[in-house]
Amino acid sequence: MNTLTLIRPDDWHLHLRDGELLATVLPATARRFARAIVMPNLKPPVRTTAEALAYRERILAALPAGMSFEPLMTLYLTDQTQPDEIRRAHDSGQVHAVKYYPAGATTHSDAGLTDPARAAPVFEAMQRLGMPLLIHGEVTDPAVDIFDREAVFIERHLIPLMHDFPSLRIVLEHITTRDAVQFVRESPDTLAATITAHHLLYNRNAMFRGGLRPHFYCLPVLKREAHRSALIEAATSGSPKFFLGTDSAPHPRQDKQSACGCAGIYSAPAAIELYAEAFDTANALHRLEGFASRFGADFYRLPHNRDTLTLERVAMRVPETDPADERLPVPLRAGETVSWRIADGNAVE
């Protein structure tokens, strides 16, 4: 296979910042996915309906002419979070969920949840109104080790939010291990979860590779070998609990390489052509259309996009920043080549 057209694709987690660097990664975006669930975790976040409609419309003046995308809104979760603006959230018809974020779990996450029996009544209105829960699931005790954080985060957190409120439609984001494959497959179809390229293409080894690579240090962290195998068997399984989530997370170069590099992969450049290489390697393209195009829109109860998209197998260069620009992003995988492209020449200049 040569050439694979697919609906096209949505991201049902992205990171688009905001300013300048919004307009600097919108259009990566904008050229492979339709619609995108972007993050709330700006500066400050985005807390109420008004605020994520005020993002949208500075999404939307940001896309350049000619380019059609869709911005899905969600809400930042606090300890301050009323089931009042929940609902205002869903009236609006332009918040599609609320992210979940274990406060100071990853980047801008200061302002997040202290204690899951705080939002207790904005999980019964979000239960109530069908609004889906976004979860960063990590535990940030300083006891538990970070390789471990996800698992014992489903263990101490997430069963029991699932048992109190069973009918809560959840997406456990960018899962990393075998233990949340194993748990999203086994619980009902409340529960659904994202898988970024990254992870599937990347265990741990990537981030010391010749020394230490910020570049590939994200949140959750990239795992064992054995557990990116599992995620690679989770995403080309067929299985609609399993979709697309780049958690694609531009950072200025200068936070990266830094004596405190930020968390995030900046993979937007070439997201779906990278989703393409894991599953063309897993011999499973014939999979990548339920995974990327079908799958996150039917748990969102949202239709599949009209148009398509067409890749071909043809190297395609990942373009590298300007080195003398700290402010710009460096793209995973900058100045070298991804095995697929799109084929009507649209992939990034």
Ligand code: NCD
Given for the second form:
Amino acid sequence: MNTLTLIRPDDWHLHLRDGELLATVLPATARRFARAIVMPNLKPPVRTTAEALAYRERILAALPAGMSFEPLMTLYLTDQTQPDEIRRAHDSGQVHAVKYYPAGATTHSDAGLTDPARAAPVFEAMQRLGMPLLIHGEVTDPAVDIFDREAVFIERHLIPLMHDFPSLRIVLEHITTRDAVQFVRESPDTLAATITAHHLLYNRNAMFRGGLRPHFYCLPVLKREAHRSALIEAATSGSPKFFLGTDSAPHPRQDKQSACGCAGIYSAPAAIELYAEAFDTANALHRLEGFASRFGADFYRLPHNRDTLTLERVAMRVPETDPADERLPVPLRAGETVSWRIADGNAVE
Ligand code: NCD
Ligand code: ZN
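Alternate state requested, the form predicted in complex with N-carbamoyl-L-aspartate (shown: the form predicted on its own):
To see the whole picture, the full complex is given below, headed by that same chain.
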């Protein structure tokens, strides 16, 4: 199979940022995906429906003429979020989920939940309205090794949450471990998970290959090979519980190549191509359409896209960004090739 036509895919976990960076990164996503679940971890975070709708307008205003793209907005859950806000979000028709960051778990998460018990009325409202809760599933307990934070989160927080709110619909975001794969597989259909391209393609050695490689540092951090292969198995299994979410998380080069570099891998400029490469290597290209274009929409109760995207097995070089401009984000594989490209002879932005 040298070409592959898919229902146009969607990205169910994306960081678009704001301002200049938003304008820089948005075209790469809009070129590939019809819709994306847009993360609310701006500074300050997107906490209300009014803020989400205003952010949506800024995204649409940044979209180059002639491109179409639908941002699916989310709210950032804080200790102060009220059930009324969930009702407003739901009624807006534009806010599709609420994001739960444990306070301090990742980039721009200081406003996150300090104690999930305080959010019980909010979870109650979401459960009633069918609004999905998106979870960054890592504990922040400094006593827990960074490579174990996902597995411990499941035990300490996710299991009790699912017990208390059995019909709350949950997406465990960007899963990285065999433990998470197994837990999602064995859970009821109220629980699904997104998987990034980078966690399918790389294990933790990538961060240390010949030196310290900040562009491979993200959260949850890359794990051992055994975990990567469990993720490949899940993504290519045909189970609708696992679907595409890039977690493309651009940061200016100067914030990554620093004494304390930010977490986040910027994969948008080759996102669907990287997934095609991962599925191809696993001899599972026939499973890519479900994962990229159907299962996520089904979970979010949205229609499938009507148009298509064709990929071809032709090596594409991911452009490098101007090394003199410290404000630009550096894409995953910059200056290297990906073995698939979008088939219109014009795959390089
Ligand atoms: C994300 C970011 O930069 O906003 N970083 C990351 O490593 N994935 C935050 C997040 O999703 O954890
Ligand atoms: Zn993210």
